[in-house]
Each structure stands twice: as structure tokens, then as C-alpha cells.
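Next up: a single chain in C-alpha cells, the form predicted on its own.
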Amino acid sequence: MIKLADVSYVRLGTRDLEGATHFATEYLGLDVAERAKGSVYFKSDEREHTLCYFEGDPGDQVVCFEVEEQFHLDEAAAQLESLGHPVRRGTASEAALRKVHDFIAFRDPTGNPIELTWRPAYSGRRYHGARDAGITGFSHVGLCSSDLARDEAFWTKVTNAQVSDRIGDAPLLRIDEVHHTIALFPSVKPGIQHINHQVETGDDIMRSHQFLKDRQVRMVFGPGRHPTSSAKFLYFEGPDGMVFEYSSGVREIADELLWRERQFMFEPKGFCKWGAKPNIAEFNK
């Protein structure tokens, strides 16, 4: 089994890459770490970088989560074989982009791409956004899935990603004591659905929810609390499309012995309990 520890961070195309650097730094809230040629690394923790964007195909994207060992890269990719998914090992210069020791690439059964890293980098400088949007880190991913109990499968019997709640057959994975780090949604093509940040309270999302109205920027869900994770959330579009939530007050799983997985309903009130309803496509279903 894969032993996943993190996720790490996101790699996404765009073709305005100055459009896509102005919205992360000033309206998502993140703080700029490296400009390089085609590329700008941006930070929201402790970690050098959790989000890049690059010059290329908007429909260009990975998500990478890190694991413990080196070794279990090499065991990763053994097994990622033996199961028909084709495994590539980064070059020493792909790594040094990704700000990494080591990684492998794959696509899990939708085609989404996904890394498996070790030792990504940290930064001897603290993390402190270009606006104040109370953001505490890169908490989860929402991914694509043409085929949700197959892919369920896939994350629950090839990593250590365990199913906290189901939203009709959409399972919410945790892969440590937090509610989930991956999200599935129904979709006809591979991508990542949504991207998620954490902020500090209740209040820095509704600061954020005005900031970003006051500025145009297309909300599609919330503010609301979602009755799965318990988390305050606003969901709001970025560039490309690519859909952004704050959230805050996440559930975690402490005790893995009494939690039991829970359904719920497919519809908006599975969605949110303050009565939101969501126009994001694969929460429409």
C-alpha cells in the first residue's frame, strides 16, 4: 500500500501567467516565492512552495502529495506497474523545478496526473500573503473522477486514503486525522475540481467573501458550512475556471476505531446546512 503523507502542492498551465500571478497574489491571498523563467512559485505555509503556475495548456495540471521514504517511491512505482498504471521517474532537473529530493509520475484510473514526492522543500521564510486572508495552509484537492467507485477503489485499496463520508456515491478521503485531503466529483473528464485553502476563522472567510465580491469575482458556492466536515467554506472561480474554497473549522478524526463512515444526500442540503446552493458543475450531478 502507498503511504500517503501530505499533498504537497498543485501545477497549473495558464496562458496569462502575469493575470494568473495578479490573482493569486492579490485576491487569493498567497505570497510570492520565486519567479523563474515560464513559472511563479507561490507559498501559503511553511513549505517553499504549494501552488505553481506555468506558461501552457490550462488543461495542464498535477497534484502531488508526498510520502515519507525515498524507498517508498521505488515500492510505489513497483506497484503502480504491477496494476497497469504507468510510473515515470522525474529527472534532477524536473525535481529542482518541483523544489524536491525525488519524485514519480502517473495518472490514477480517470487520467488525472498525479506526483508522489519526497522531501519537498521548506523555507527558512515565513509565509505572509499579499493580502490578509487569514489563510493557515494547502489543506485538500477536489479531483475528477469518471467513474466514482472505481476510482474509490483506487485510492482505498492502493494508498492508505480512507473514505470519511460519502455525498451520494462522491467519497470524501482522509489520509490522516483531518476530514479528507481528496474529494472525488463526477465529471466526464480528468482535472482537478476545486482547490482548497485553509483560513483561521469563520470571519476571514466573510471578509474574503465581500473583498472578492466588491471585485467581481464570480462566487459559486456559499458562504456556507458543510455538514459533512463541519467547515465554514465560499467557493469562488480563478483563473482558467479553476475553482477556489476557503474553509475553516475542518473536522478531524481522532479516533479512527469509533468513526463510521456517513451518506448523505446528493443535493444541496448534502452540500451545506445553512441552505447554499452551489453552482459548480459536479456538485449539480
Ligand SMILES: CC(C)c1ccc(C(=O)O)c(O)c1O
Given for the second form:
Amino acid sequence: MIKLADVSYVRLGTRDLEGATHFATEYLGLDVAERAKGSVYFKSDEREHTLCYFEGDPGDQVVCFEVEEQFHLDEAAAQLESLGHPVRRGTASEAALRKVHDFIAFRDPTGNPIELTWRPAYSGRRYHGARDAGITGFSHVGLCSSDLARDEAFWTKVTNAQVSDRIGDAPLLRIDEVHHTIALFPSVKPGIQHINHQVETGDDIMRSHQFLKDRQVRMVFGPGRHPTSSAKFLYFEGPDGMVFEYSSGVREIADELLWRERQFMFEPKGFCKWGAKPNIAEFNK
Ligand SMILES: CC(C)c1ccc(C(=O)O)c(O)c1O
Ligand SMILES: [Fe+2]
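Moving on from the form predicted on its own, kindly provide the form predicted in complex with the named molecule as a structure.
What follows is the whole complex; the chain from before opens it.
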């Protein structure tokens, strides 16, 4: 079993690196960690970076998870290969670009590019957002799934992910005490459906709602409150149609033995306690 210790970073291709950088700093509230040739790295917490935009195809979207030991990469590679997922070892220069010691790359059953990394860099430089969005860190991703049951089986049988709750057949998967780190999202194509940053308070959600709306950023869902994680949330659209989520107050599952996964309906009341309706095509079928 592959033990995922944390979600580490996402890498997003873009044809407009300057535009994406402007959005990430001035609107989303991230901090530029480094500008390199063809890439910009962004900080959202104590890590060296949690998001990298690079010049390239916006369809190139990678999510990376950290493992605890280098030999876990070898074990993971062997297991994934045996299950029919071709694995590629990252080269030293690719690892340097990602600011990690070592990594492997493969695709999940839907075809989402996934990386597993060992020793991603942390930073002594404190994160302070370019604007005060109240971000406390990068927390989870929504991953597209063309077959929810198959992909739930992959993540829960091949890795340490466990179902915390389901909305319809879409599972919210945890790898530690945080309610979820991966949200599978029904879709006909692979990709990252959304990128979540936690913010400090519900006030931060409402402040950002006003701030982003004033700047004509497209709101996708919320403000609202998820019945599943119990977090207050806001979803909005960033560069190349990527959806970003702020949420605050995500549930922690301290005692696994006392937790039983719950079933919510795949309809607005399954997504929001306050009655907000998602403006997301896949949710309105
Ligand atoms: C709309 C999506 C998949 C979703 C649903 C529930 C939560 C939560 O409980 O926090 C999310 O974070 C989501 O992104
Ligand atoms: Fe989310």
C-alpha cells in the first residue's frame, strides 16, 4: 500500500504566464517564491512552493503527493507497474525543477498525471500573501474521474486514502485527520477540477467574495457551507478555467474508530447547507 503523507503541490501549464502570475498573486493571494525561466513558483504556507505555473499546454495539470521515505517510491513504482500503471522516475533536473529530492510519475485510472515525491523543500521564509486573503495553506484537490467506483477503489486499495463521506457516488477521501485531501469529481475527461486553499475565518471567505466579485472574477459556487466537511466555502474561476476554492473550518476526524462515512445526495443540498447552487456543469445534470 502506498502511504500518501500529504498533498504537496500542483503544476499547471499556461500560455499566459504573466496573466496567471497576476491572478495567483493579486487575486488568489499567493506569494511568488521564485521566478525561473518559463515557470513561476508560488507559496501558500511553510513549504517552498505549493503551486507552479509553467509555460505550456493548460491541459498539463499534475498533482503531487509526498511520501515519507525514499524506498516508498520504489515500492510504489513496483506496485503501480504490477497493476498496469506505467511509472517514470523523475530525472535529477526534473526533481530540481520541482524542488524535491526524488519523485516518480504515473497516471491514475482516469488518466490524471500524478507524482509522488520524497523530501519536497520547505522554506524558512514566511508566507505572506500579496493580498490579505487569510490563506493558511494548500489543502486539497478535486480530481476528475471518468468512473467514480473504479477510481475510489484505486485510491482506497492502492493508497492509504479512506472515504470520509460520499456525495452521490463521489467520494471525499482522507489520508490523515483532515476530512479530505482528494475529492473525486465526475467528469468525462481527466484533469484537476479544483484547487483548495484553507483560509483562517468565515470573514475571509466573505471578504474575498466581495473583493473578487468587484473585480469581475467569475463565481462558480458559494459563499456556502459544506455539510460534509462543515467548512464555509467559495469557488471561483482562475486562469484557463481552473476552479479555485477557499474554505474555512474543515472537519478533522480525530478518532477514526468513531467515524462512519456518510451518504449525501448529489443535489444542491448535498453540497451546501445554506442553499447555494453550484454553477458547475457536472453538478447540474
Ligand atoms: C463540490 C465538491 C466536490 C466538494 C464537496 C464537499 C467539500 C467539502 O466537504 O469540503 C469540498 O471541499 C468540495 O470541493
Ligand atoms: Fe473542495
